[in-house]
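Shown next as structure tokens: one chain only, the form predicted alone.
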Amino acid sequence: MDATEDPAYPFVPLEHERLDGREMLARSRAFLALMQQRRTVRQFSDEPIPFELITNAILTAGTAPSGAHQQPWTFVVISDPETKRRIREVAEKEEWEFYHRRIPEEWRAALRPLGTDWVKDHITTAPHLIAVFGQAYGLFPDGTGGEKQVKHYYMPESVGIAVGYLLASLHHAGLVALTHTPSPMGFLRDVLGRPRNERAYLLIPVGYPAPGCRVPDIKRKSLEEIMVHFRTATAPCDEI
């Protein structure tokens, strides 16, 4: 046992397969090629999808690292048409206020290439919505019929990483999704009856793209624009 290990919290051997270098590179390139095809979609088909794709994606999201391994996330799946209608009704009311009265001109200019507006038909058209909540703190019985609060560490960062896993899993399964942030989002906790420790983080419609779906003609930043590499000038990078 390592000197840092507490006997009350045992460790187990890591399950890890050391891959051949060529296999590693092939997997890396294949995953990159797949993820380069991922696009945010606002035009959904109402065609049903296998629900296991949703549960598998959420289980994948649950494998994400989190602060102190507290896993401060809840994924609420909404498939009921009436609940989706209620969410859309409130979301569009908030979005109308945002687009007509609250949005700064700089933000409006940033959104213009995406063609977004206050109408959110994806909420009712997509077969499923995933409302992602971050748990600001844990709630546990205190032994007296009440509840005690337990602080959660790095909640926003942890939930953000989990959402990344979720989106990658959905895309890998052949689905499309949209990261929707109604502004503000507090109504989601009320509509969905979530406890007081949860904060709405994202609303994600999921499904197949609508026939003839179109997306904005936008480009991603190049490697040179997003990576900075510190290394010894005379030392070459490892090659496979």
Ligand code: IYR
Given for the second form:
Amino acid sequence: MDATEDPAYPFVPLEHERLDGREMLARSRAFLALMQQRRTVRQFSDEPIPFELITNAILTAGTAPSGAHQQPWTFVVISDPETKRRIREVAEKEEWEFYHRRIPEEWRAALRPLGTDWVKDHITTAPHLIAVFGQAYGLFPDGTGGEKQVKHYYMPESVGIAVGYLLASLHHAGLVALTHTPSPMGFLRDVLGRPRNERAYLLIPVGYPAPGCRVPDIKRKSLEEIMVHFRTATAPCDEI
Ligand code: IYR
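What about the form predicted together with the named molecule, after the form predicted alone?
So here's everything in the complex, that chain up top.
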């Protein structure tokens, strides 16, 4: 018996459709073109959005691979003005300190092209915020009124992949988002009443862009800059 034949943990056949080569290429190019259009946005409209776009994006994030399939993530959606206002208040207090006192010169220079500052009106303008939490460990009732901790593996990597899926889903649906990192963001756990095993990972305002929204004129690295390819003349890199 090999490790995939343990009756306690059954395996099922993979559902996989083998596509025609041309179809694969067409899909791959269309997805690339779609993702090339994605931009981080800081100016939001307060217009409401269909809420299923949020739940579908979260379900899509939940399809991400994770360490030992522990799915160590929680997505807290904030749609009420009072909670948004409280989050903005603390975030701006922290960001004021960051931009006026804590920021090293090198970091300030790195942020200059993005035009960011301590004012975070997107937190109250965007119709929804998704606060992403990573679970440092699992927390379960132990059956005797106490709690049992279960170690999680590769939490930051797992949550990062899930957030990538989330952002791709939102963009695919025609929305814009901002991967906001109020620093420090420990306050989010307190404001949102999350349990002690959860670590705030990102705060993501989601919505439509504000009319006349502008974004920095920045370029993406080329394939040559981001890919290294080990190959031989005989390695299988077929053209279709
Ligand atoms: N947390 C700050 C600063 C900031 C840091 C990085 I790295 C960015 O890519 C953008 C901003 C803020 O949210 O303004």
